[in-house]
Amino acid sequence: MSNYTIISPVTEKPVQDIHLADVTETDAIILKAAHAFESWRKVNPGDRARILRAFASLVDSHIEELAQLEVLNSGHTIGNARWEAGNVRDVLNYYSAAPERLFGRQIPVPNGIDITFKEPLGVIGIIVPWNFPMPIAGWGFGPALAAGNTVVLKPAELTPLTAIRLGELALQAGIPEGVFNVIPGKGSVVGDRFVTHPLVRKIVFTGSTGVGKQIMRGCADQVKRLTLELGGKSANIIFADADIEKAAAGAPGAVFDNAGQDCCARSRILIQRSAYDKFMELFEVAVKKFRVEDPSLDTAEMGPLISSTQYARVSEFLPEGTPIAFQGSKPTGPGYWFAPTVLAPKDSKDRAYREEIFGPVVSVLPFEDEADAIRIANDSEYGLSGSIWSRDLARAVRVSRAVEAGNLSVNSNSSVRYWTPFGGYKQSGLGRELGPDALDAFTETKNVFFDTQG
């Protein structure tokens, strides 16, 4: 058995100890959890349906709590961890019509009938990362309980306060004990449990795309379900043609909301050459102008980087020498302060513009026309996000067909509605959450033929 104590990353101060499972506890949570599931995969898909609609309505009621145990925790802005909130109330009530439209199929078969049913997998492993706790979080419990399953969920060490709340909500709601479990843990040894456990039937990371692989590795040996949402490195890709202003002007939120700690930051610019330098001038005035403060404060559109250690990380991207453009302002004093900062980099090499670098650093590269944008682009192992900015409905089309990503916005930097399909391409994923298919990867088809001929 272990403690550890959460710091603020406004203050640098303690906030809270908070208990590490072990694997005996982990392995009794995971069996507490597989004895629930024979009881909820049972309930009828009208009392399963309003139970989840209860949860919704529960969350709501507590959105400000919610919100401002997120900006104590994760130093998320007031404003996005409303959002968060809202987000986990706004996926429970979504998936809370699913339990009653789990519908099979009848397939014409000679001398009799072929009939499918849509059956839960058991106990699902959900595992979090640290920079978005709520929605990430659910993202899996909430399609997941729907198709009557059951969870164990195991938050980020940094961050494990609103998962914890989120949990305590469920009971709250009618929720039966044991059918959603929070076990805060490293993941190491919780993590790794899930992986390994055989009553654990799926597991659902988000998070890096090394730790991805090992999991990936380890589940091979139970083919066990895995659904995996890891990097990115995503594309902000902008035509001579299109409104540049508004372009400019919705870059830095794109790139630096979260204090660029989001796999969805379109982390590359690449501009049209003949737009370079009237883009280049408008982005450093709204870069200039974004607020990077009290992550508490209505105002605030950034605050700063989860820990000391993701602010040495970041920092390595910038040694002395490195091709700055310029930069955005941050506050003196306590805090893991990280400045908004662009980078220009002679080409497509620059380490700082091909690795996930995951803090509020974006680089910006020329490219001449479609096919060279549409090569750029492509040059990277992540495909998860990015955005396209034309008047030319035809090009944008045509480019948003070629590029090589799950989840496109044409004139917008919007990456995650939870009615659409989640998801990445190459190494920044497998499987796909949200929308209505989701229930699908938290599901076995059954088959059953009838004789009809007898």
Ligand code: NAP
The other form holds:
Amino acid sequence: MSNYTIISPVTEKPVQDIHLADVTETDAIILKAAHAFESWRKVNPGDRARILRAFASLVDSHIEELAQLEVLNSGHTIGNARWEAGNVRDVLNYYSAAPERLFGRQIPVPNGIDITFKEPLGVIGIIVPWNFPMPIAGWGFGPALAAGNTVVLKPAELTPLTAIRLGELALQAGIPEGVFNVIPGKGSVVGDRFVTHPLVRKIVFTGSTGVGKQIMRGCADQVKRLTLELGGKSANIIFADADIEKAAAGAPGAVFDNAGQDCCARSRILIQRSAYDKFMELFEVAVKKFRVEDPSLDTAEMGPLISSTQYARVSEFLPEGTPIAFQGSKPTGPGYWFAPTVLAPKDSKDRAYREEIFGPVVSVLPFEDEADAIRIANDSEYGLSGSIWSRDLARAVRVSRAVEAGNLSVNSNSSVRYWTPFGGYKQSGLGRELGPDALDAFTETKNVFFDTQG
Ligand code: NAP
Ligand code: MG
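I have the form predicted alone already, so could you send the form predicted in complex with this ligand?
Next comes the full complex, this chain leading.
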């Protein structure tokens, strides 16, 4: 029996003690989810859809409560936290249309009829990181439940409060007992058990690339299905022909949102050399205006880092002598506050330029021409997201086809929409979440041939 004390990143004071499940408790819940699967998969499509809509509607009427919980637990700005809770509602609503549309195919074959079915997998193990506790959980459990699977979900040890509340709301909405189970616990205990337990048929993991690789190795033993959403070092590529004012005004939010603890953070700004000075001048004004303050204020654009450990990790990237171009502001007093920081490295060998920092630090590097921009952008082991700023449509098309990343935006920094697929190239991940095809990741295709020869 062990407990974890949640610490507020804003006050550094204890918030609540959480019981952490051990292996025996985890096994019991996995078994319960496996039993619940037998009946949940048989619920009529229309009824399953109706229950998911009821869940969405209950989340909708608890948006403010869920958002306040996230501010308390994670120090997210209240504006972001409301969006995050709303995203859970939207994802549930979107996939509530799926049970009634989980079509197979009828394929022409000789001597009979051939039909494919989309069958649910069984118990799905979802492992969630601390940076976006609500949306990342919902991207897993929404489509998983809609396809007829049951779910065991492990929130990050640091941020379990909203997941626990979502588990309660699910029951209240009529999701049957055992179908959606939230298990707070350690990654090395509960998360690892999802990987080794034979009744967990798929892992959906979001987190660091290191742990993702370990999970991938573990899944090999049982050829367990796996989706990975891992780290990033995304490029914000700005051509001289772009609306530089707009690109500069948007660049702080693109990397400092959620205090940079965002796998899609545009943490490398690549700016065409001829526009470098103009951009840096405008960018400095925008960074200094960026509001780092008490996240419960409606005006807050950035809160503190999640923990003292994360503060120490981010600080390590800025040793004495780091070429800091300029910094924004931060409050004084308690809280894991880190000022938005802009670096101007000499070249691309800099550690802060190459590695994922997961904090409010961005590196700016000039490039010469289109080919140079593509080469520099792709010179990374990651490939999650990125932005391209140009008024030349043909160039924007060429560059967006050439950049090796799963989610790009042109003249915009927004990469997440629940209607569209999300996921990474290279070491940023495996598989895709969200969008119309997410159900494929939570079903097996079964092919059945019916002989009609008599
Ligand atoms: P992490 O250490 O990899 O943890 C992620 C989750 O995995 C947590 O729930 C953690 O539990 C659990 N875990 C840790 N070790 C495990 C193990 N051996 N077996 C099974 N589960 C284990 O990552 P983090 O520090 O929470 O999050 C930051 C990282 O996530 C960043 O690198 C970021 O880029 C990445 N991320 C990626 C995306 C994306 O969509 N691509 C989204 C968000 C975050 P504990 O809480 O107990 O450690
Ligand atoms: Mg960790």
